[in-house]
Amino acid sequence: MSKMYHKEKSIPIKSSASALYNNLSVLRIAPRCLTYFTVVHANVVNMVSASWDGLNYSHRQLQSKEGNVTTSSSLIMQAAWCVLPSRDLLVLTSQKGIQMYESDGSIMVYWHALDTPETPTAKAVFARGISAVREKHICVGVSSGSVLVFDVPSKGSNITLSEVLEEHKEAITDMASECSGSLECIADLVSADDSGLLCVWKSGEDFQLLNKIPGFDTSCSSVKLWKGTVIAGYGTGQIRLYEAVTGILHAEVNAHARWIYSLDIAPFTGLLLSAAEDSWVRVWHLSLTPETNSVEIEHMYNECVTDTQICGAKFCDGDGYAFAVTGYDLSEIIRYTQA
């Protein structure tokens, strides 16, 4: 197998990565030749801004909050940038609520408190699974199985909860919107939960459920939606490719020996990144043949991050030219670029 990628200089972070699914988010700021990275550690989000020449880093830490005032010890479950046509927001989900910031982390523009039960229950309460959808929606999953749909104005802080989608019975694990930019795709959003159930949605003033794809009682930890195809990674180490609208299974790959923690797709090239507890990061290539309605997946590249339980992996650009990886207890972001 050809050496597709080589390792670059790592980016230091202030505190190490927690063992959470999808624990890395990346935002390219092309006009300023910068890339932002976020990694969650307990009740803090490490944010790093890195110049493309690799010479300058600046660091910021965002604390878990309760409301607009007090910092909180509640654990953060995920941090992810949501890119909408009019603005980019950084969304943090925790055991207490949902925090939305301007993309550079400077100003918190919105806080949504989770409904916590009056009497303590055995079930944990948290939000997890974050996705921007089309023009003006940000969707966030909750441990009850609900999906919260927020309506986001083009500027300002008048963000509102516009709808709650109640189809999942288990905690939401991840969510993804159609990333190809194609307007022909009917499905806009896929949500996944701890039972492996996938729900496929069409967005609008009211979100419509298009399909439910059953999960065989194994958690779906990471999910993507590209050109009408759902790409789902599971606790079994498998990746499955489904046609979003019909639920037809196109392919199933035994990709990893252990739990998959992160999937990502480079929308312009169809490169797929998968990373797991087994220390391996793999790059695959997806090809769609519309005439026969078939999707093929081909294995392209492997990288072993020795003795590391990988918890986040993301491409740094839409072509898959570079990717970044985080690992449990590592205080750095490891980067690879095409050789």
Contents of the next structure:
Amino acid sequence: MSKMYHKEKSIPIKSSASALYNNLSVLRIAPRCLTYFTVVHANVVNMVSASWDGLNYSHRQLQSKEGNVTTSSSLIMQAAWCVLPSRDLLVLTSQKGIQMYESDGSIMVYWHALDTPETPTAKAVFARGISAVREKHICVGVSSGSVLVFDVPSKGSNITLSEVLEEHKEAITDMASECSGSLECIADLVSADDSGLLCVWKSGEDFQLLNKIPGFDTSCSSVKLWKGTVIAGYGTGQIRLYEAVTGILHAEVNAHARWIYSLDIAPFTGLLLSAAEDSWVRVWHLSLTPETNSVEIEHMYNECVTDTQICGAKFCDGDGYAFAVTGYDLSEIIRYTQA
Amino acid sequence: MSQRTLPLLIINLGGEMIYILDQRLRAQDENDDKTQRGVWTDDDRKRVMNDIVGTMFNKTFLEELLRPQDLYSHRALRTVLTRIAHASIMRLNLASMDKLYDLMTMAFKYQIVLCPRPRDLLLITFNHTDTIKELVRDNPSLVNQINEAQRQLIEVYTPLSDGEFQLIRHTLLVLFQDMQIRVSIFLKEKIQNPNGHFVLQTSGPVPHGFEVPGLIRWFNAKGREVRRTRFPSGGSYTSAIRQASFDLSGDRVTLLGTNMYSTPSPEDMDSPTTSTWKPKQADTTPNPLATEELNLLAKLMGGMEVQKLLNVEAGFRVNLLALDQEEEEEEGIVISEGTGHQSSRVINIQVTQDQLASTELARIAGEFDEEGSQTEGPGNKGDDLLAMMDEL
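In place of the form predicted alone, the structure of the form predicted in complex with the partner chain is requested.
Full assembly next; the chain just shown is listed first.
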């Protein structure tokens, strides 16, 4: 039996990936036959744009911001692109605040400072968890458990904080919006935190809480929302599939032997990617039967990235034809495409 | 990121340092080389160990560490650990301290990377405190001090969630990022690759609280399991073994953080295990790859030079390495004047001033002299700590 995916030439990055959840973001620019990747290294975001023929790379590095200080050592927790109908923005979340850039990282269009206490408190302060929602919102999580909702105009820098959602009590780990493209889905956004609690939201002028799915005191480090199904990856190496609006548990997978760091969905095909510190990347196939309201998950493929604690794994396209992987202390983005 | 990393960092790094120094001083005692000017007795070793352990587990020092604060930089960290190492009559020259620091940081990095669950960082810390307690067991008041420190750690860290422990671990991993120093014992035991990255097994027991990968279970709307299927996990994992103890004493289960330098007992000499190794003859021929690779342990194993000073000041200088002049130059090590074999001066921390010249901390470090006096300086990271250590 031939392998489903084979390894391609890796993309070098200027500095190695830090150990952080969801430490890889991918943006596909079809009209220009380019793919952008971002990987966080301490207080810097490494951005590389790669041409589809694999011949050209160009690099850019973005720094974390810290008030009016020129050089910042504020550690970045996550970097991710937010794709909205009118524009794409690159969002960076750090210990000090939230930075938003034009998608190529050329100009910073918005800065939101977090309330940081004068003297350090026992609980760390940082922003983490980034998602675009529907037409004009970008949501960002905070270590206190708050979810900040930003209103984003179709162009320009007049971005405003429109709402703060307070349901989580533990630090937000990840957030995801409905990615199937279907307008029928009621749930628009899911947020996850360190206790494993999942909150399901409907977006609008005011966001509405649809459901709270309790955790088992195990951190949910990565989450996805597809066709009304929440796919959650946990610190115990398990993946759970929940029906978003009702909270019904469809399936539980004993997927990994160590903490899961990244999940991704290819929305057109239902392929699911999971990656963990155990060095394994696994590809699954999800399918939904609306009549019976059941979810099917089937294991498709395993890839062992030898001696690597994987911290980021993402599909490079909506079909799941290719995926990319980052690992702690690795200064390259490893790529795989279907054979 | 996390404001709670410093105590774990200092105790674990300090623990590794104590393991290495203890082993070196024991080896010195057994060494038959009559060419040395002075000899380390077992009493000397115990005295040094007691002084170092006493400094590291000092109540006020620990209180300062436990205060929520950002992680120190490598420079600040190194200054603190050098100060701890010099808490007694023993002195290390710059090259020795360099290599000691590299070895202990790589050892701790290995423990953090391999740590199966973030909470196991605490077990690794307790392995260090358990072993140190054994080392100083003849000194009941020191054992009490360590127990007290452990109680404080239990109080502060037990309530933290797994997510918070993971944040501590991620913060530590940023500090050790890109450190790929090759360590002889790690290479030999095949836990480190020639490129410096650690070997991660895809086999063995899963951590406690985890399930072995390979099972998918489906549930109905009422929460009852209705179906299960299996998939190939690719690795060869087995069920979790017993739960470890997070108490003052108990079975820690993991070997991470235990003393891998402990001298083997006579019956162990012929059967190398992963946790002990046999002292070897020193390899004094310059390694062509020396600029990249540290054959630290080959050098540590023999030829350690110790000079007992003949003047009144009873300071002992320890040269962890048998470096000759050529080797030093080849490795690009700059040893400032006065560290040569002919010198009878005790080297103090001022030697490091060149490297740390640009930092405020270095200025303070440079002001430490044999009497241990310190000058006032503007508030800076580690300032209070060094001041306090000086008063110990």
